[in-house]
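Below sits a lone chain in structure tokens, taken as the form predicted on its own.
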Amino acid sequence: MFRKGKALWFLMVAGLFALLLVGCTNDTSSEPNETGDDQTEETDTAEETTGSGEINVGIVLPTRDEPRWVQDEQRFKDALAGSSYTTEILFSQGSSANELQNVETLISRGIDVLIISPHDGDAAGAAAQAAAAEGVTVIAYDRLITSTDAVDYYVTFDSFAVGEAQGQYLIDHAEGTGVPLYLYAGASSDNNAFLFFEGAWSVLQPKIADGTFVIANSSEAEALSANAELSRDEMGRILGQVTTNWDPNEAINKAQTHLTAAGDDLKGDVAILAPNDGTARSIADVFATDSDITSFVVTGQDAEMASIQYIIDGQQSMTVFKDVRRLVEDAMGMAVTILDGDTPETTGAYDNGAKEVAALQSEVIVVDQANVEAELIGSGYYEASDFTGLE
């Protein structure tokens, strides 16, 4: 009896175990696939946006680590709200390899239009070519993809005009002659950095030539100061000395190095060409701590909230306001036009080294203490409650 009962008991346990195995197998089939750490973050973002299934518009942005791109994410979502078209937004986190992987992921989801702001304009050519090979229309957003004919359109602000505005602001606020001019630029991998610098140089160079400004921190710029126009290679040599790589920490290191090397004749009242708001704040903080700097005028761009507070407080002189709401609307409007089977409107073209890319350009606005409230609060871009010190 004991052996028979024991056998029955084993049979019952085996049957129960088999049922448990079936249940576990069914549960496993419904779990999501695992991915790498970076891609997991992006996939989570995408699922919040569109859920599963095919999508119409894929969007790849360079990083989550700058406020500008996080704000763009929400604006892109809002721009397509209420439409029958769907979108998925991925971030490349400053990696061209991630960027290509993101584009391949979007292609596998069946996109018809790709909107991409490249981390590196040249390296992004591989991603654009992968999309074009599948019949996807490629729209470069804010930053041009270079050295490939796989780009169909470019939605941008007039980057040359941004640099012109920055340079002109320094000219308008220069007093006397021999004003030390500190030059800084964006990343050499970003075509926009060249366009910004080219625009600034176009107005600053005559004032360098006539002695209004004295270049303080670039031997390459000093050697080329008689040239009204610079070749790409010449600009590259200057950028090699003054690039911030769009990194505020690198901007701090550059500014500290330059001020340490500068003599008394290159201090006092100075002018600073800073390429964007993040680097402008960092550079301003460094210059503000040097007791031999009497005053400084420093440029910026993007109208970041932190820089608007700096402008209100007199710590940053100006920013070039690029109303990204308009840029997002332009990019998404272009995508919808293409999806509807029509040809989008363009206002100009940019040479990317392989073709003239048809472009739609948005205007830029200079903002300083005099008009910050009218341009940014009055337009609804920010709320007055976001800042202190507004009258």
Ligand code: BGC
Given for the second form:
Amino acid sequence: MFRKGKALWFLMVAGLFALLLVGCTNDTSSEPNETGDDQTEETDTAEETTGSGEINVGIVLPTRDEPRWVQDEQRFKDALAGSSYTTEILFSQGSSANELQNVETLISRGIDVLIISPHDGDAAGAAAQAAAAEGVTVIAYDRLITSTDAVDYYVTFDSFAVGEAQGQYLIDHAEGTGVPLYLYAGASSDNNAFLFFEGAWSVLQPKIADGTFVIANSSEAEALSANAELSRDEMGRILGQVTTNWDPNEAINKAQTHLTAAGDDLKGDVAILAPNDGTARSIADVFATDSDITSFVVTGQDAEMASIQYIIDGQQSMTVFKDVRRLVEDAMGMAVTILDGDTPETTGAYDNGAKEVAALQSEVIVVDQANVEAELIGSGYYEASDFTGLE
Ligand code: BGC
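To complete the pair, please output the form predicted in complex with ligand BGC; the form predicted on its own was given just before.
Shown next: the complete complex, the earlier chain at its head.
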């Protein structure tokens, strides 16, 4: 459904790069804002590092505190090396106020295109509106900006398929019936958290209904377990109980609380739906220290380096590999098309609550011990020397 002609795309982008004759290359990136939440500090950082020249494309990422987004920054830098257009990458450090400030800074630098992965999908509407008001084209990157018509395009992975793959992995590795199922989810402020959960639920629910799994840690999920499809409000109720807020520490606390509350019937061989790698490693560490847990299967996503090592070592069962090189190519290809005055190719649309946002979507790959080397080393995504224990 969301496939696109790769060769055609390559030709198109190559042609557009050649046509684009703007000034000097200036792929700069903001310094890490180590202290995080302080709005003024991040704004100072942005202003210090942007200098005074014009930039064509502004890129705003949610936080440097998660390897996922540092990875995106690096992939943007790799893709932009030697290119003839100017960009700036800024981080919002988990703050919508910083995000708005960063976008305003970029607008003042004359950007024509904004590529933004929002910290909070609804709150980012203000930043998108500020950009749109200045005639800037807004591309939501990986996370959708919601409840505003000020977003023009969405470049994303198939997030429903991410959750579906996680749920299916648990099903494929469950033995017998009555397997305790621990559910965890991302932050409710992130539209993706709903898509991931929805995808997982679509395959897990029939297996809860037929007794393969028994929900271990969410009374809301138990109450809704007969429903094949959940409304956003219903999912919101479950997320309210099992969210990690994308925070590894919150994931640790929740997992500890759940295991403390669980009786013997909810221990033994268990399945764990963990929404991403950062939280998966935290949750896995907690489950690994409970002597009443005999074994666990735990999901993840992002193919973070630390989780690849966990998979090699048998501490995390799987991850969903989202090839960020591809997402960056798609986003920059779209930006260049727009700068050139053309309409970018899209392959579908996402309803953001205010409009159908034209979207370009890419596929994901399930990775576990069986294919980790082929998918991540073989594809050149990582070096074998980044890990121990690989043949
Ligand atoms: C992204 C994931 C990421 C999570 C936490 C989601 O929107 O799609 O790749 O792990 O946010 O940052």
